[in-house]
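This document opens with one chain alone, in structure tokens, the form predicted on its own.
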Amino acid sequence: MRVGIIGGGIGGLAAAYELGKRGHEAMVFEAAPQLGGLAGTFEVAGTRLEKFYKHIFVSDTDIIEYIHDLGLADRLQWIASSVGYFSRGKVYNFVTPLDLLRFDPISLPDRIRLGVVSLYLQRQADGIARYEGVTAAEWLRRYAGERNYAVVWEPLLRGKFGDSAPEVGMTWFWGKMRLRFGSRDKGMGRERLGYLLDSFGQIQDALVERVTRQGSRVFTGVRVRRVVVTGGRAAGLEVDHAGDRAGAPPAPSRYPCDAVIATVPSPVFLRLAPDLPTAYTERLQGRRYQAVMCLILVLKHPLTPIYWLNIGDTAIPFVAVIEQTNLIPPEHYQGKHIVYLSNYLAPDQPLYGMDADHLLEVYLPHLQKINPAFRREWIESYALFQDDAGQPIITTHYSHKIPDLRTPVPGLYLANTTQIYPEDRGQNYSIRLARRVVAMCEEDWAAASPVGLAARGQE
């Protein structure tokens, strides 16, 4: 089976690494000079970083066996992280049950109503069952507390989904707590983090090195124009041009293919899929984002000694400072120290369509809140990296929302972030969606192919 993957991120080079190790031939066409998407690098400070920050959890089961698998282990670390808390112009740890005890913008009866409510989430195992008819605000207001609501819980939702905040499901914040919890020693120890040692961009490294050797072909560069569908089924892709990472000649502008698995944005997807029926249509334009940008500073001084210091004051225009270097010693870095501004907005919002240079005149003040011994002198180097597609908006009963990863197009699938559920996005889920749908499309190659019944009558 020949099969035509769109989209060069985590979940595409999955795909086609799968769908090698089951002795089929993929090909991936990446519109980007770049590989990678939302785990994409650059250069900095003498080595690799995620354009987006990243780490991992000790859940995260698929992308450690991708990482064994690639011969990558002894690149992973396992480091105590840090977490904080930005409220009334202070800044909180966050790590241990004293450190609640501690957080005096809420009343002591209220501290201890939090961490029951985080104790008694971590212990839920059917998030779903439980909780997909209700909204995050409504559950938290009521079990929470109003306070606690107030001070803690709602300006982070409102950091991640703007104002879209009060439709977002309580599974997700579920599932966003479960998986915190899950990643601390002995429940609310100190939490342990993932992280890769010159970046995960090693991952996409290794897996492009694995899918040339097993036949497949990897494009950068290249803009796949539309799907092209024959007698009812996914035929093909049509292309503007093409060159390999090796730089290789042009190719022809269609390469066909026994079936065509997407893994970009719904809207994206959309344009490439004009023969899609109606209903499924629908079901894609109803699933919507939330644009993320980071605004990455290198430093020559430390701005907190936190990891991840989310930001509980409305009046700052980011949700979080993650300062990696508080996770990978600065030594890795030439002796910099890396900050990532991140914030999460709708595409229409003016920060979105800002320059790095006007971003970082808006942020300033801020960072001088955050430490007043902050100077713009500081400042070495910086970058601002933005995607439309940075988070899917989970509503309620999203169970039910869910595009098919099978479209109604035979031989045409789809597999993005908005089909990760109960989880939140991210690479480990970006790879079991990958081995799903490579399953799902060789199941259905076997069915209706005559090679495939042959293949399957041998068996």
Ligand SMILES: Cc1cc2nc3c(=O)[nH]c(=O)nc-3n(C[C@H](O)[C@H](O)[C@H](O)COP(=O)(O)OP(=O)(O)OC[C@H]3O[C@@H](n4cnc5c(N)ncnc54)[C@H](O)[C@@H]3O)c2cc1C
Contents of the next structure:
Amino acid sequence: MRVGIIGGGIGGLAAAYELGKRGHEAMVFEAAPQLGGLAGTFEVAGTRLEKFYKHIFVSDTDIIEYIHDLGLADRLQWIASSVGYFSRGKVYNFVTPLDLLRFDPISLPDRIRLGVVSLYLQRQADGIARYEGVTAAEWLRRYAGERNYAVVWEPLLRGKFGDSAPEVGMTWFWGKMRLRFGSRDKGMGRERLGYLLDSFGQIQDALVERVTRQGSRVFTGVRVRRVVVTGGRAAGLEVDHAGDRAGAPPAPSRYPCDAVIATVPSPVFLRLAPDLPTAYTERLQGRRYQAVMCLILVLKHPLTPIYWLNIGDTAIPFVAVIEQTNLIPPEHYQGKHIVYLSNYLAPDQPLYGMDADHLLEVYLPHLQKINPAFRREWIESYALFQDDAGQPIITTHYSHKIPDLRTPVPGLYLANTTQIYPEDRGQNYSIRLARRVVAMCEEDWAAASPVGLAARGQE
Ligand SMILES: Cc1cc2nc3c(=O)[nH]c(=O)nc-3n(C[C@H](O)[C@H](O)[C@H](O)COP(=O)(O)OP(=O)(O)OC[C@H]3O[C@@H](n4cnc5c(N)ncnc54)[C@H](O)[C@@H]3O)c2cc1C
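Moving on from the form predicted on its own, kindly provide the form predicted in complex with the named molecule as a structure.
Let's see the whole complex now, leading with the same chain.
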């Protein structure tokens, strides 16, 4: 079977690898000049770094398996992380349960209630059945209390989902709590996070090497224009070949294949596959995303002592400060301190269109609120990365709204971040999705094609 894959992020590359393992051929088409998508990297401070901060959790078994399989286990570090919360002009540690007791923006009874509710959620195993019908806002208000909701959770939900925050399903929230507490030693101890020294980009490099050895091909700078459907089946891909590479050799613009796996965001997929029936396209249109922007600062001095600082102050125009060098020491980055200022917003918001220089001007006054000693002169360089499809908005009853991996067009499959549930999107789940979609694709092919049937008969 020859399969065309749209998108060279971790999902597309993993799908190619899984196909190769099963003896099939893949052709991966990535529109950008570089592979990686949301897990892409860039060069900074003598090494590579993710454009959008990255770590993994102890429960991320699929990616951990890949790391071992690809010979990268010696690069994987498990590090005790530090989490904090910025509220009312102060940075609060949230590393141990005792820190919660010191969180004075809420009363002592509220702190205890917050701790009990967090522990309760972490212990629930069946979050889909329990929480699908209720929004996070409704549930948290009722059980964690109005004050806890207003001070702690609402700013975070608003920061991540903007005006869509009131619609976010409780199942999404439960999944997040379970994941983060699950990565803590013995449930409530310190959180341990995994990082691949010199970046997760090495997984992509190793996958390309394996995939190429398996006889498949990976193209960058090749944008898929359309999924070709012949006789009602996906039969190939039409591409804009190396449109932006001057002097590139002429190449075919149509690639025939037996099946197509798209890993692109749903709005892109809708443009590429116009032959889909309305019932399916309505599902795709119904899935919305928050855009993401990360401004990365390379500093002479640390901004905070914390790796992951949630911002619980709606006057600050970013939602989290993630200080990479409080997870991986600055020595690994030529002694520099690396900070992500992370923001999620609706793509039509004015901030989203801003370039790095202007955005920095907007953010600068707020950095001093977090660390009054901070000076502009600390900044050695900065870079901005953004993406329209940073975070799918997970609403109530989401399990009934997920578009099927198997589209109604035979031979055409979709595997993107909107189909990850109840967990939040992550590299681990893109790999897991790739494994599922490849198994499905092979099963259908074996059922439909005489060659496939013969191959199956020989097993
Ligand atoms: C801010 C942020 C923080 C995150 N933190 C973590 C974390 O800590 N840990 C973790 O594991 N994960 C994290 N993630 C999630 C992780 O990055 C994603 O889940 C994963 O990278 C998605 O991979 P994908 O291949 O499914 O999609 P994508 O990476 O979106 O890949 C899709 C690819 O398709 C390409 N494409 C689009 N249109 C076309 C076209 N017409 N033709 C060809 N190619 C096309 C795009 O350029 C892109 O490369 C984070 C994501 C964000 C945004």
